[in-house]
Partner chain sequence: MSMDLVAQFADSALETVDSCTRTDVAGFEEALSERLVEPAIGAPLTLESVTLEDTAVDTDPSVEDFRTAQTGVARAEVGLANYGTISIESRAGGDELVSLYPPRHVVVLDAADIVPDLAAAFDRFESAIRDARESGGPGASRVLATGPSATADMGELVEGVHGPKEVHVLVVEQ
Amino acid sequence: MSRSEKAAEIRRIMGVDGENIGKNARNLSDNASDAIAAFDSYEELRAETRRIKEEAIASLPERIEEVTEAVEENGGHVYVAQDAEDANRYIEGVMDEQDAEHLVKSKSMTTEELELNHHLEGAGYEVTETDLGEFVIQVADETPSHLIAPAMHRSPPDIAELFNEYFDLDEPLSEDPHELTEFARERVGERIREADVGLTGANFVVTETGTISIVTNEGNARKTAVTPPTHVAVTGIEKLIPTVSDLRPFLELIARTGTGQEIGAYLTLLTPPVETPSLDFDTGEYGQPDDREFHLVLIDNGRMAMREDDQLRETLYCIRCGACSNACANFQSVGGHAFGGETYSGGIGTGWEAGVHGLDSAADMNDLCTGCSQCVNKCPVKIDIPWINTVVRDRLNRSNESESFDFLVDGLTPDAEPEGLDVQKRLFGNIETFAKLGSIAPGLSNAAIESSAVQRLLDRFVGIDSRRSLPTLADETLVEWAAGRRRANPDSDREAVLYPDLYTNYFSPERGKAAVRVLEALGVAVRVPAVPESGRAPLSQGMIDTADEKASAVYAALAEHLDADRDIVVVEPSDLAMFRTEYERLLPERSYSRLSDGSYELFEYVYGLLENGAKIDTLPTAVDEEITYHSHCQQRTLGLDAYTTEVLDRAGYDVSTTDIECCGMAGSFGYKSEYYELSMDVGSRLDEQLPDSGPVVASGTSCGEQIAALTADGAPHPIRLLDPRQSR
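Atomic structure of the above chain by itself (the form predicted on its own):
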């Protein structure tokens, strides 16, 4: 798919699904945030779920043996299917043995992965979905747009129109959700009573007892499991956990993170085959309890290979609560029909698609994860979802075929990537190189950057959208400026290194100069040495080897300062996030710990100085001046945004904050022509929270650029408010 075709498809899906997806996903995300904030045991239970999952996946072969023994001892059957064809063949065999014609299903993403409905219907069987959302999309002949809310993209009026057209009713249904639900309940209930076989998924399977745990909000799964005489449960092998007591932390978290409920409306624990007799609803006669059949079908379909993959293994810890999708700004605009592959959607969907369907299935959705990290603290199993997306992006980059003129681009860029890398990614991943070259003659470079002819060429051949204004290079870099001035406070006991990140150094040195002057006014001796870019730029493009080289170079440049007990102060939050999170995967453990422990976000550092005796009145202050502050998404994930608010408050500002997940710019994402309109759609939600007039400040470079594009006003870094020179 070309860039223009991709942009057109995203635009189409935003138009069809965007409004409903956005409203419903944000509602669930807000509810989850409230539920998490009110739950004191959240972090403790997250650590516990993580431990249980790590141990269960590590001992997966033993867990499969244990559950097989337990289920067979209970009187049921276990089948481990190697792939979709194997699983579908087995389930069709069960239907044949039971002389069945009709199967009812509760919601199951795993059977979506198998395309079970298509297989059984092709073999002549009738299949009825019983989950309300699945029932709707079965009638509409669509695919799910969300892991737990498959019809999230449809509104009640949409569904009323669909039902009225499909069922040809004498009395048309209204748009009242209660009437629509009642209609579906009656239809589904009738089909459950008529069914020969009931098929469910399972949220968890306890291996010591063979107990199945199902969490729903409708109760249809319980009816599906126990009403027909034969029950088939289909689930991935990653759903196995050792003991009943291990269920507790998962059941405490799954509804809180997914929907914001303390617990799901229906929590079902079954140890099948159940002992209650089945009922023939036509004759009113009960069957014999011993006649009940139970089959547990465990799906591998690539999961054992994922278990052996150090980078994708974390995906198997997923409990499919959907929290990562709800928290994702891009998902809120397009939903799973754009941010999805063959089966799975949202942030974690990339790992699932790559693992069970192959890399190609993840290709079109992968770039929609911008690494904003808003999903990280919402995941109940502490999965590093942005890293999984980065790994998949890296593998996709390496799977590209090289083209005839790749050698020309390779020669211009000193990265560690192979031929075949998309030229757009190679440019953004090597932006430091181009900034260095451009800074040799910034006036000439800026004339070229601002030329409409150059912008058209970049749009056509590189995919940089010409509707965006490109940042211009400063006449003097921050490092050059610092080298030409006398350092203040040379005898101070506290020394700091201001990290000259790529954007502050080459494009926005004024905020770096303001930071130096503020720290000096607070009594700190400040150095600004030349240090390479953190690796954030290449990592965002999936160029892991290049980012790894950058990380090593940064540590080498800063090691002597750490040895001298100098604090590392970082202006750009995305670079501090590199030091504190991604570097754990890129540097030796001791190097990572030293740099992570010795680095501070700028306002975190200023706050620390004030708490240790520095005086705010050594800086310019205000008297209840109103200011709107937009913090960076990764700054929020690290829990650092409150320092800026507190310091500005002490300086006399009346601070209002935005709470939108992401500005939509996300570094290079908003510059890419295929994503420009999506980026602006995400940004429009931030725009709604900005004041009609009055100053706005933003911590992130790209946040400021997006706000400037939305409002035509700049949004400088908040440190400019405290600059002793007050030149904002």
Given for the second form:
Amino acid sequence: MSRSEKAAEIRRIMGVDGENIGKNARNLSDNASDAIAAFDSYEELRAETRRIKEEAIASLPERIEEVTEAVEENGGHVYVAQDAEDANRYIEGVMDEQDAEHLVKSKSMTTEELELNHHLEGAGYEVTETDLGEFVIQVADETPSHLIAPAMHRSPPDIAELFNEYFDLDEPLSEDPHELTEFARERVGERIREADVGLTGANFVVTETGTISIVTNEGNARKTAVTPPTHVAVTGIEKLIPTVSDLRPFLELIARTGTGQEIGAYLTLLTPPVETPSLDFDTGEYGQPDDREFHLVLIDNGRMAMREDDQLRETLYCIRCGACSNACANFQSVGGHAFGGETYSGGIGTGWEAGVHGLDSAADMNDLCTGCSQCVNKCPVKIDIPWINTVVRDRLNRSNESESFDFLVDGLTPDAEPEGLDVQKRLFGNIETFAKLGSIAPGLSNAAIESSAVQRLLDRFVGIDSRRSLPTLADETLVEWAAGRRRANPDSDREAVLYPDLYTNYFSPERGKAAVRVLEALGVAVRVPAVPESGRAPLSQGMIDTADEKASAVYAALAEHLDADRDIVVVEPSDLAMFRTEYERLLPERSYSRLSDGSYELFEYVYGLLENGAKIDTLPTAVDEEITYHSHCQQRTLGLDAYTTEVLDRAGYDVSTTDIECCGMAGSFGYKSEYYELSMDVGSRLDEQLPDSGPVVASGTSCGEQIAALTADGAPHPIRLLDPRQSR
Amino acid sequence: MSMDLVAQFADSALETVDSCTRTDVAGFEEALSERLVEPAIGAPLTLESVTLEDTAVDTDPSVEDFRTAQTGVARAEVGLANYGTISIESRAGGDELVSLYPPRHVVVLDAADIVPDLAAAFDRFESAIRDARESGGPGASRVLATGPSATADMGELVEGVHGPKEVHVLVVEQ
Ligand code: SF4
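Now show me the form predicted together with its partner chain, since the one above was the form predicted on its own.
Full complex below, order starting with the chain above.
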């Protein structure tokens, strides 16, 4: 798909699904945030669930043996299916053996992965979805747009129209959700009463006892499992956990993170075959307890290979709560139909698609992860979802065919990436090289970039949207400025290195200068040595090897300063996030700890100075001046946004903060022509929270640029407010 | 069982259920009859203190009764004080079906079966499942229910989907 075709497709889906997806996903995400905040044991239980999953996946072959034994001892059957075809054939065999015609199903994404309905219908069986969302999707002949709320993209009027048409109703249904629910419940209820076999998924399977747990709100899984005499449970092998008590932490978290409920309405814990008699509504007879049949079908379909894969393995810990999709700003604009592969969508969906359907199926959705990390703290099993997306992107980069304009940049870009890498990714990933080159003659470079001919070329060949204005290079870099200046407080005990991140150094040295002056006013001796870019830029394009080289170079440049006990102070939050998060994967452990422990976000550092005796009144202060502060997504994930608010508050500002986390720009994402409109759609939600007039400050460079695009007024870094020189 | 736990259970349960009535053995039948909409079906309570025998509840329903009954009465094996959750065991007497099919569910909970939280409930479940698997008796399966069945699939929260729309709890204190 070309960039413009992709842009058109995203525009189309945003138009059709966007409004409902946005409303519903935001609602779930807000509820989840509240539920997490109100729950004291959140972190403790997340550590538990993580540990249980790590151990269960590590011992998976033993777990499979154990559960097979347990279920057979209980009187049921276990089948481990290698792939979709294998699973479908087995389930068809069960239908055949039972002389069954009609199967009812509760919600199961794993059977979507198998395309089981399609298979069974092809073999002449009738299949009815009993989850109302799935029922809507089945009637509409669509694919789910969300892991746990498959019909999230549809509104009540939509659904009414669909039902009225499909069922050809004499008395059409209104748009009232109660009426629609009642109608679907009746239809589906009848089908459950007539069914020969009930098929459910399983959220968890306890290997010690053969107990399966299903979490629902509607009660359809309960009816599906116990009404017909035969119950088939289908689930991935990754759902196995060792003991009954291991279930508890998961059950405490799954609804909280997924929907914001304390606990799901129904937590079913069945050790089948169950004692409950089956009901035959046709004959009016109860089934005999001994006639109950139970089959547990465990799906491999690529999972054993994921288990061997050091990078994708974490995906298997996922309990599919949906939180990472709900929290995702891009998902909130487009939903799973744009943000999905063959089966799975949003957030962790790329990991699942890469694992079960192969890299290609993850390709379209993968770029939509901007790495903003809003999902990270929402995941009940602590999966590093942005990292999974980065890994998949890196692998996709390596599998791409060579593109025609590579010669343009190949010679220029000293990266460690394969030849076939997309030219747009290569440009953004190597932005430091271009900035360096350009800054030899910034006036000339800026003039070239601002010329409309060049902008058109960039749009056409590199995919930089011409509706964006590109940042301009400063006449003098921050490092050059600092080198030509006498350092203050030379005898101070407190020495700091201000990390000259790429954007501060080449494009916005003003905020770096302000930072230096503020720190000096607070008594610190500040140095600004030349240090390479953090690797954030290549990493965001999936160029892991290049990022790895950058990380080593940054560490090499800072090691001596760390040894000399100089604090590393970072202006750009996304670079600090590199030091604190991604570097753990890119550097040896000792180097990572030293750098991560020794570096601070600028306002975190200022706050620390104030707490240690520095005086705020050595800086310019305000009297109740109103200011709006937009923090940076990764800064929020690290829990660092409060420092800026607090320091500004102490400096006399009346600070209001935005609670939309993502500005939509996300580094290079918003510049890309295929994503420009999506980026602006995400930005429009932030725009709603910005004041009509009055100053706005923002910690991230790209947030500032997006706010400038949204409001015409820019949003400088908050340090400019405290600059003794007040040159903002 | 401390009074506190019962009060806490009632408080939490009321967040999601329609009523929670504290009663005693003598007051049980009257309290129950106030919550019934007939026809009512039930599963044997297996409690020593109270039974459904002399009530309007049919404890030997036909299959067809599951389609027509307005109320289902079943015992909860455990109540969770912190969430107001109740647990219904799967038994040959049809507890699961009775608490699932009729639009109104009346739960009978012995105050002695109230535990503080999910962790305490799981201690019980663990040994119940182990015992049941060893003896072949009941106790291996259950559902933890919190409030009525619900869905948001039709655009907003609607209560009463495949499971009950209304839930009423009777806590029997000795
Ligand atoms: S990755 Fe985490 S947040 Fe996302 S669906 Fe899986 S468990 Fe939920």
